[in-house]
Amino acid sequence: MPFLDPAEAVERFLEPDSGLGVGGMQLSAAPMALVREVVRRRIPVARLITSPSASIQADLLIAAGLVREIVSPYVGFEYLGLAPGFRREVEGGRLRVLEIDEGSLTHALWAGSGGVPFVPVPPGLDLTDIPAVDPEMFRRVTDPFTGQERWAVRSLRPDTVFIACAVADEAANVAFDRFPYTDRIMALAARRLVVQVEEVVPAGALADRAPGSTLPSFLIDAVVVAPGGCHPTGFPGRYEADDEALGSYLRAARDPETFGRHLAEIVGEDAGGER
C-alpha cells in the first residue's frame, strides 16, 4: 500500500467523471489537500457525495465547475454564511441536487458498506417532501415480515473517497483521533479509499486505539501525509478553522469573475497547508 503525494494519489485513484465522496463535517477535518489537487488537475466529478454537513470541500469543487451532481443534506459555512458556489450552480441549473436527509444519507452509506442495494429507513420520512423531490434515491417497499409499507433509500458506494485522519503508522493503518462523523462509514462504502493524515507514527503505535477509531491498511489504497492539510478547516485537537481564510474564499467565490482570478491562489497552497 503506497504512501503517495496528493498529485500521485489523485491521478491514480480518482477517475474523471466518476463518483467522489469527501469527508469532514461542517468546518472540521475536510481533506482539503486532496480536494485542492482535484481542482488543480481539473478532474470532473459525475457525482459528489458529502457528509451530512459539508462546507468548502464541496463548494470549492462546485465553484470550480467540476461537479455535475451532488448528494448532500447541506452545503454551507455555518456562522460565516451560505455556500456561494453551490448556490450559484444550483440556481443556474448547472448542478443537479439529489435531496437527502442526514439519517437517510447515513443509512445509504451503511448499505453501501455492506453490499446491500437498499435499506429501509426509520419512520418519519413520511412527514417530509424529500422522497417526492428525489425519487431516484427513495422507493416504497413492503416489509416481508409484516406486510407494512415504508420508505427505503438506495445504497451509496462512492467510486473514490477522500477522508482526513490524524495519523498513519508505518504499515499504513490509520487512526482518526477525533470523532469520525460519517467518515468511517463512507470509507467502508468506498470502492477506492485515499486517506490524508497529519503525521506518520511507528508501527504498532495504534494498537491502543479504541475499536471503531481506526481503519486497517488493507482497506486503504493510498495514504497522503499532509500536515495542516485540512486548512482552512480545522482538525480537532491540532488546529482550528481559519475564519480569515474562509472569509477570503467566500468573498472571492461570490463573484464568478473574482473567483476565476483568485482560483489559482486558492488552490496554490502546497499540500501541507502552508499559508
Contents of the next structure:
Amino acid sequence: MPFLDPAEAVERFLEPDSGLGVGGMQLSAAPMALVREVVRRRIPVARLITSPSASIQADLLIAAGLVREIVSPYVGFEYLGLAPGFRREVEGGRLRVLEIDEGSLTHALWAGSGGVPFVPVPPGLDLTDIPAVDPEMFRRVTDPFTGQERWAVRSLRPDTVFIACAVADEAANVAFDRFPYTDRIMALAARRLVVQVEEVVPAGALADRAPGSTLPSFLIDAVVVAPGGCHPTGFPGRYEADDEALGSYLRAARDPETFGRHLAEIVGEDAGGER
Amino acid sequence: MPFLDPAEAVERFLEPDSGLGVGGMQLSAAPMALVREVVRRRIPVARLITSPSASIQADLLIAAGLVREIVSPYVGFEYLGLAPGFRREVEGGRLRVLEIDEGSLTHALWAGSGGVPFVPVPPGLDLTDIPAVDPEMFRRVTDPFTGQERWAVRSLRPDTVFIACAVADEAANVAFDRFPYTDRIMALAARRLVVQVEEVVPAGALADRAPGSTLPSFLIDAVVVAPGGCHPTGFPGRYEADDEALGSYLRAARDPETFGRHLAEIVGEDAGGER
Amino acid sequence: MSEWSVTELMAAVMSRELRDGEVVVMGAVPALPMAACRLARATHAPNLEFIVGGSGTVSPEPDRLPLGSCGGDLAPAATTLPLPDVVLLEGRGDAFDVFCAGGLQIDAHGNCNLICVGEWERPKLRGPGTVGLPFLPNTKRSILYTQSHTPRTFVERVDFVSGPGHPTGADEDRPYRKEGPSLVVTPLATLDFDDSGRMRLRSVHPGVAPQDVYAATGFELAPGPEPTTTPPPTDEELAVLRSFDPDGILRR
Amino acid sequence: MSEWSVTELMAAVMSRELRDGEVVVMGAVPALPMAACRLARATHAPNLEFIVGGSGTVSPEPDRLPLGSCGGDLAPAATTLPLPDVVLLEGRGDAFDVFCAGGLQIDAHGNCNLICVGEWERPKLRGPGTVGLPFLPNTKRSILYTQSHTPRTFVERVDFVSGPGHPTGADEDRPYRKEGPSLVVTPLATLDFDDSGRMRLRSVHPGVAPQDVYAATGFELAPGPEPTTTPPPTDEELAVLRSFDPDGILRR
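Okay, that was the form predicted alone. Show me the form predicted in complex with its partner chain next.
Everything in the complex follows now, all chains and molecules, and the chain you saw is the first one.
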C-alpha cells in the first residue's frame, strides 16, 4: 500500500535527525505538502540536501529551527529576493552550511545513486573558494591516469527524499511532466523515497511516457496524492507560483515573532484540502 | 546545413585513424547506413567504442579489418550467436581489446560528457579479472574520504559518434522513440556527432517530447536521413531485426573469402535507397 | 500431467525460486528468465518486478516471449528505465534483489566467464564480453542458468572471472559480497552451494540420474543431501507459460 | 528615437555582444539575458541558441518574458535538456559559448560572489549560494550584468570567489582558463577588461558621466581608451524587445 496520507508518509519514512533531500527548483515543484507535515510534527533534520536551487521548501524548515546543517548550492526566492530564514540562521551562526555548487551537487547525487563513492569535479570549481571551506564534501584526489591533483566531491545518499511529480498511476509508478530538474537523480539516490503527486491516472497510463520521465514503483516507498500541494510554489503546466503568498511568507519570516503566527497559518494550509 | 548524405557526413566528420563511437544495443538501432559508408570508404578506425552490447555495427568494421582496438563490453549477436569477425580477429591476435564492463563503460561516457577525468567504479568489478588486464582503462585510486584503494575507470570522449534516432525536426533537433539505451549519453560525450534518423518532422514537432528523449541541434554536427537505415538490425517500434539477413552475414563472415563477396553486397545495400 | 520441454521445466524451477516483491534483472536472450518472472507473477509473486536487459523495460508482458532483450517487442511496459539508470541502480546495490545470468564457463564457486576460453591474451575461444556480470554481487543473490551442462561449461575454475561467484578461501580478503549465487539451473539438474560456497547437486530433472550430472560436470561437486527429483512443471504452470509463449520458444 | 528604459538598453548592449551560432547559458531571473538572446536571434544572430537555467529549455520563445527560470511559462521549447545534462555539458567545456551571470559582488578582475559579504564563517550578509557560477571559466567567455552599480557591489576583491574571473598575477598557477569575462553591463555603463584582466570603462550610457561611474565603483578602473557613449537601443531593437515583453518587465 504505497498510497499514503502526508502524515503517514512522513511518520513512516522520515526518521528524526536523519538526512532529508527535498526536490523542486526555484519557485517550482517544491514538495510542500510533505514539508509542511515535517514542520507540523517538528521533526528535526540532521542534514537538509536540496536541489541546485531551493526556495521555501528549505527556508521554511530552516526558519522553523528544524535544520542542523544544509548541503545546498542556493536557497533564495529568485525574482522575489533572498531567503529570510536561511539568511538569519546562517548570519546568526546557527546553521552549518556545507558549501557546494550546482555541478558538484548533481554529480554527488549521481554518484550516490550508483554506488560510486566520490567524483572528481570538472574544471572551474578549483578556481573558487568553495572547496577549501567545505572539507566535508570536498577533498583532494590524485588522478591515477595523469598523476595530477584535483578536487573530488563525496557522494550523497539522502536517508529520505521528498519530490513532487505530476502523476502516479494506480500501480504507484510516477511521471514527471515537463521538467525533471535534478529531482529524478535525487530520487535515484534516495534510501527512502516519498513522492507527492498532483493526480492519479489508471494503471498502464504511463506506458507511453519516455524512459527518463518516469520512476517505477519499486523505487518508491510512498506516494502522497496532494493536488495543488506544491503551493505556494508552482507546478509547471498546472499552476504558477503564488507570488502573493510567497511575499507574505518573506515579510513574516524576517522577524521570529511574526513568523510564529505565519507558521501556524502555513502548516494549517493542507488541513482538509489534500486527498 | 546539418542535413547531409551518409557519404558527406562520414567524409566530413570521421577522421581516418581516430576514435569512433557507435550506438545501438544488441540487434536494435545500429547506425548501419553510416557504418556501411565507413566500410565503403575503408576508413581505418584507431579505436572503436561501442554501446554495452554491440552486434553487426562493430563486427562488420572489425571483419573488414578496419579496427585497431576496441573498447566494448560485448560484441555478439544475442540469440543468433557469437560475433564471427570479432572472434576471428581477437583469436588471431590482430585486434586489441580494452576489456570493460557495462557499468564502467556507461560511467566513462558519462564522465566524458561532463569534463570528469575518471570515475571510481562501484563494487563488483573489483572481484573480476577485468581491471587487471586493462591498465589503459582502469587504474587504482585512493578514495580521499576513506583512504581506501579502489579501481577507477578513465573517461571516454569519442572523436566521432554515430547513433540512430527515430526522428529529426526540420531544425535538426532529434528525438529517441522508445529506448535511448546508452546512445544518448554517448552522444553527449562526442566531440563530433552524426545522427542517422528514420524520418523528418516539421520544426516544433518535438516540443512535447520529454527532456531526456531529445538532443538539441547545437550538439549535432550532421543529421543523415536514412529510413530503414538500421537494417539488418531493427528499430524499436518501426521494424524488427532481419534475422535472415543477419544469418547470412554470420555464415559469410566465418570465412574471409565468402566474407569478401558478402561485403560487396552489404555495402551496396544503401546505394539508391537513402536520400 | 502434460508433456513439457526441459526449458519449460527450467522456467518453472527458476520461477519457484523467486519471491513476492523482489526485483529481478536479466541480460541478453531473456526468454527463459522472463518466462520465470512472468510465471512467478501469475502464481505466487504478484508484486515481483523484472527489468529486461538493455531495453530497461519494467515487467513488460507482451503477447509472446521475445528472442532479444532490446527490441520493440518489449514495449509497452508500465514504465521503462533508461539503461544508464539501470546501470546506476546495479551499482547502488540495494535496488535489485536477483540477477539472472550465465556464462561460457561456470565454475565450482559460481564464478562466471563470458570473456574467453584459454589465455586472455590469445584465447582459444573469444566470448562476447562481460556486459553487466561484474554487478552480480550487487544484487542480494543471483540465479545462474545455462542450456549447456557439459564439462567444458562447468569447470573447476573459470579461465577468466567476469562475473564473481562465492569467495574461495584464497579470496577471503575480497571486500564486498552479499549472498552470491543461490541456484544453478541446467537442462539436467538444479544445483546450489554449500557453506563454503562450493557447488553441489540439489535435484536431478525427471529421467536424469545423478551419475549423468557428475559426468557432465567438469569438477567434483561438493557432497550434500541426497539429490531429489526436480518436480516437473504443474499443469497450471504450463498453462501460464504457454499463455505468453504461443511460438513455443521454450519448447524448441 | 523612442523612449527606452535602462534595462532595455542593457538588453540591447548584451544582444550586440552575442554572435551568430553561439550557445548561451543563463541562471536565475532570466528576463534580461533571455531578452538579449531573443533580440540577437531576431536581428544579427538567427542561429544563436540559449538555455534557460534549471528548466533546461532550449531557446524558448514564450509570448511574454518570464520572471522565473524554472516555471511552466518557459514551455514549450523546441527541445529541453534535463538539468543534469546541462550540468554535464557545462563541465565538458566545449558545449557552450557564453555564460550570462552576476553576483552580490563583482571585483576588479571579474570574479563574482554569490555566497557572502564579510567572513564566510559568520557573514554580514549571507547570499543565496553559488549555483552554477564555478562553471564560468568553462564557457568561451562570460557576460556579467547587474542592476546594482554601487561601491558595495563593485569591489577590489570579492569576499569569496564563487564565480572565477580573470586570473591575477598571484593566480598564475591556476590550471584552467578560457577567455574569461568579456563584458560587464550595468545601469550606468559597459565595462571590459584590459590585457592584465583588470576591469576598465568602455562606454557610459546616455546621460551618465564617466565620473558617475568612477564614484559608483569601489575600486580604481584600469586606464583605457576614452569611454564612448553607449548607443541607445534602436527603434528596431525596441520593437523586437517589446514584441515579447507586453508586461514591460524590462521597463520596471
